[in-house]
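Quick heads-up: it's one chain on its own, the form predicted alone, in structure tokens.
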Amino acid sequence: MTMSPPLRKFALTTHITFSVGWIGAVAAYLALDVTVATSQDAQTLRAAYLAMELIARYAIVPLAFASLLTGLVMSLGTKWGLFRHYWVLISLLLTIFATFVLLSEMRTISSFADIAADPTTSSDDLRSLGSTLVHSVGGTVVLLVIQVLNVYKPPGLTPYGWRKQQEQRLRTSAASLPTRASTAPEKGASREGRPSEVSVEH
């Protein structure tokens, strides 16, 4: 089912908003992640760990699911389809992968935040917690790759997409045959559409 133009524009706007919001939330998280990886100040570390958990839980995770859902709607409701083009398929797989890694990493992020929230945690313990910098940098790269694919839409049909394209061409050709037959002039008819006159010699 193909969406109407107004609905398609609304769905596209929604998807872009969630996708860009996801990148923005990850950028904010990345800034805090760099802070905990480089800072030695206990108060800064405590605040950063708590803020990282809040951003991940209440911004990154909801935006990831919203981006995935609206991406599915855009694929299924437009000409691109879900499995016809390689760029759509790769974008879908990367989004699912990024969301899965995010959910797995949430356990570590929440653990860091719980330790930081404990007033009995010493400064040395805070400094020894470490960071999630590898995952946050990797996630940022994956999201940027997805955006590049969505903007440039590199050509390339999957085997499934190629078969669907051939089927569509066959249906279009078959549908045009009756029209061509009905518009062809009948044998024995003149160009004006009247039977041609045959002269008979007596």
The other form holds:
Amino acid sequence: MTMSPPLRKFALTTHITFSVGWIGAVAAYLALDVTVATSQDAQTLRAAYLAMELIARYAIVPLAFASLLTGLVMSLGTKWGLFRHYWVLISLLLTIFATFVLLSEMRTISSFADIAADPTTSSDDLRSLGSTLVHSVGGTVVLLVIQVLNVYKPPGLTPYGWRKQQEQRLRTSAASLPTRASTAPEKGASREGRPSEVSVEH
Amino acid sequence: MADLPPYKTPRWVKIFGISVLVLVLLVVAALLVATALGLHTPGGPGGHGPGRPTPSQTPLSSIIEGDTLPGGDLAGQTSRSSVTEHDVQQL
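Return the form predicted in complex with the partner chain of this protein as a structure block, the form predicted alone having already been given.
Okay, now the whole complex, with that chain kicking things off.
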């Protein structure tokens, strides 16, 4: 189920757009979160809480789901696979974890925004609301770890990927035995954990 | 299949796993210490759990409580309807 090179490039572009967009939206949210944690001005706090809810609901959550979905398409549509390489598997787990925490945190963000939107809320109440800084900083770190894993692609097969690779090697050597007289080493097996086809690089 | 080389987990995966484990343990320990010292209560001051009273709820409940008829429920919806019925009867 491998994608053709043009389709793969399109999917890759989409995936990068959503993933980097997710990090950018979190950066914008983080700026407001720091403002909320440090500011004492009631108007600034009110505006920041409302903007945080809008950014989270209409930018971060959709981008998180889009990134997860396109990531699944990219891994399943290329030779990397979803469970064959550790960097893909860890990226997937971290993305699911980040999305789960984000969704659970949406309740808090929405309640803060509701309180801030209420004109009867006093300045003291606004100042005592608190922030979601721990979660937004943690989320940023998780997203950066995922980004590093996706750029560097550290080699390393999972037990499942290793078994699949061995089976494929055995099948390839068994199929080529009757036709090949030479004993030259196989191409693409030079580095463990790397798919042998150039087209799967992403 | 009997001559397969032994599988080895990559070193970076081991280091990554240990780091994540240490981080999780640190966070859990910090939360426990903060809770024990009273610095972190999910529904109380400094926390932001669902149990935390919100400023928008406080005035509403106090208004409703004052207008509740004898024997009426103190929960928001019932009390509000009681006030409405009371007002209608007055008219």
